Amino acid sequence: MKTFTPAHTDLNASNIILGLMRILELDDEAIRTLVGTARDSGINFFDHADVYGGDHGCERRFGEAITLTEAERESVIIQSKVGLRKGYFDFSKEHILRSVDESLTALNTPYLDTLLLHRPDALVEPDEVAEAFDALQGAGKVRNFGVSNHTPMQVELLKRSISQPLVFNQVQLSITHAPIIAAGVAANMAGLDQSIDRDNGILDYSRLNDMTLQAWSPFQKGFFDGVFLGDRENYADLNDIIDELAATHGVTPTAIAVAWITRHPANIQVVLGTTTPQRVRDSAAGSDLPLSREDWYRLFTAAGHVVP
């Protein structure tokens, strides 16, 4: 498992993250098996959000099933997100502080290693966010901060007020849903939809500003359109190449899909959403798999992206 230290932190982070948004209905033993499989595979980074499972439901199930000693707690990275509410977004100081306290109680932990602001709040008051971050850091409740699904200018607006580095930005990315990469490849090509920059240069901005991107839905065709792995009706050529590379490297197609992301020099982390232990193992095999430049681009073009 490849690990690295994200800029502005002292974390030793795996480049694969286990997302726990689907554990609400799992029993304690199933949760322990899932988390244990991740840790045995070298994954030490676990992603939550206050809304997963409704009102801290998945965080609560994690806290009920997983008991960590002080030393064990220091060996894992627990991340949660705040700000996404039913029908609206809320980055108010009051909501951030209250939700973090509820997350800590649900997770049965004295602190979060990382807190992300979950999707941009159009009514955000950066000074209010700054007050919340200062209070959380000062109380030892949150050690690092970041955002999710934010554009560069939204990040810059926050940075004008807050004193803490914004370490992470969690965004959607897969081989088939890769506008943050594909637009740059086809820059300056009038008439080609791929060349339209819909993310304001988020990939290059993140690299220039030492922000680590985290890729959610790494197997999705598009925005919750189902997975591309095994979809031969729409992605026959892509799956043929994935299968070929999987056989060459002695891994599963899942590992190749992960490796396409982890191969990128931006040190992008992959956020898994599975509750299947074997899928965790298969994904972990793609952590540091050495895809060649040629094979990376073969996958890229087979997914429908243009290389001019």
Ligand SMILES: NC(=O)c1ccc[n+]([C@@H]2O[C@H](COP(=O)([O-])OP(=O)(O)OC[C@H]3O[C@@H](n4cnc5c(N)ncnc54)[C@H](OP(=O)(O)O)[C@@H]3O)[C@@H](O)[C@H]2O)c1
Given for the second form:
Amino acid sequence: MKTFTPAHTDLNASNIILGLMRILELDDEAIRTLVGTARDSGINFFDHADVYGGDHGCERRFGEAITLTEAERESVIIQSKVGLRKGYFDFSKEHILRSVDESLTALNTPYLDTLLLHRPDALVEPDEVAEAFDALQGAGKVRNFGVSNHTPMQVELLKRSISQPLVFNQVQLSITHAPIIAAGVAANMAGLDQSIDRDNGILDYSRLNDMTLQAWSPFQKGFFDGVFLGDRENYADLNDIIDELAATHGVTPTAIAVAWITRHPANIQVVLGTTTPQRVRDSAAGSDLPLSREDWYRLFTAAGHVVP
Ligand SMILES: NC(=O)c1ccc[n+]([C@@H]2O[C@H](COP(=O)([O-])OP(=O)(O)OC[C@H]3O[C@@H](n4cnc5c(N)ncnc54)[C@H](OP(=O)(O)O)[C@@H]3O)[C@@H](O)[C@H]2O)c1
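Following the display of the form predicted on its own, present the structure of the form predicted together with the named molecule.
Whole complex next, starting from this chain.
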């Protein structure tokens, strides 16, 4: 498992993260097996949000199933998010502080390693967010901060008020849903949809500013509409190449899908959502798999992206 130190932190982070958005219905033993498999595979980073499972539901299931000694707690990185509410977004100081307290209780931990602002709140008041972050850091409740689904200008706006570094930006990225990469490949092509910059240059901005990107839904075709792996009706060519490369490298197709993201030089972390331990193991094999430049582009074009 490849590990690295995200800029502005003292973390030693695996480049694969286990996301726990889908564990609400799992029993304690299944959660322990899932998390234990991740740990045995070298994954030390766990992603939560207050909203997963509704009202801290998944965080609570994690906290109920997993008991960590002080040393064990220090050996893992626990991340959560705040800001999504039923039908609206809320970056108010009061909500951030209350939700983090609830997350800590649900997760049964005295601190979060990382807190992300989940999706940009149209009514954000950066000074209020800054006060909340200062209070959380001062109380030892949160050690690092970041955002999710934020454009570069939204990050800049926050940075003007916030004194802590914004370390992470978690965004949607898979081979088939790759606008943050694909737009740049087809820059300035008139009439080509891929050319439209939908996020104001998140990828280049993050590299220029040493922000670490995290890729959510790494196996999903689009926005929660199923996985592309094995979908021969819509992605026959892509699956052919994935299967060929899996055989060449002696790994599963899942590892190739992970490797397409980890091969990118921006050190993008892959946030898995599977609840199947074997798929966690399979994914781990893609952590440091040296896809050639040519094979990386073959996967990219087979997924429907244009290389002009
Ligand atoms: N920041 C954000 O806005 C945001 C949004 C969404 C998610 N997230 C984070 O990202 C994580 C991943 O999201 P996701 O669950 O949508 O992504 P994903 O890993 O692409 O999808 C996982 C889902 O696909 C299923 N699946 C079916 N075949 C699979 C295969 N061959 N390989 C892998 N999975 C397969 C899994 O089922 P099984 O469980 O049965 O294996 C699971 O239901 C979440 O847990 C969460 O932490 C963040």
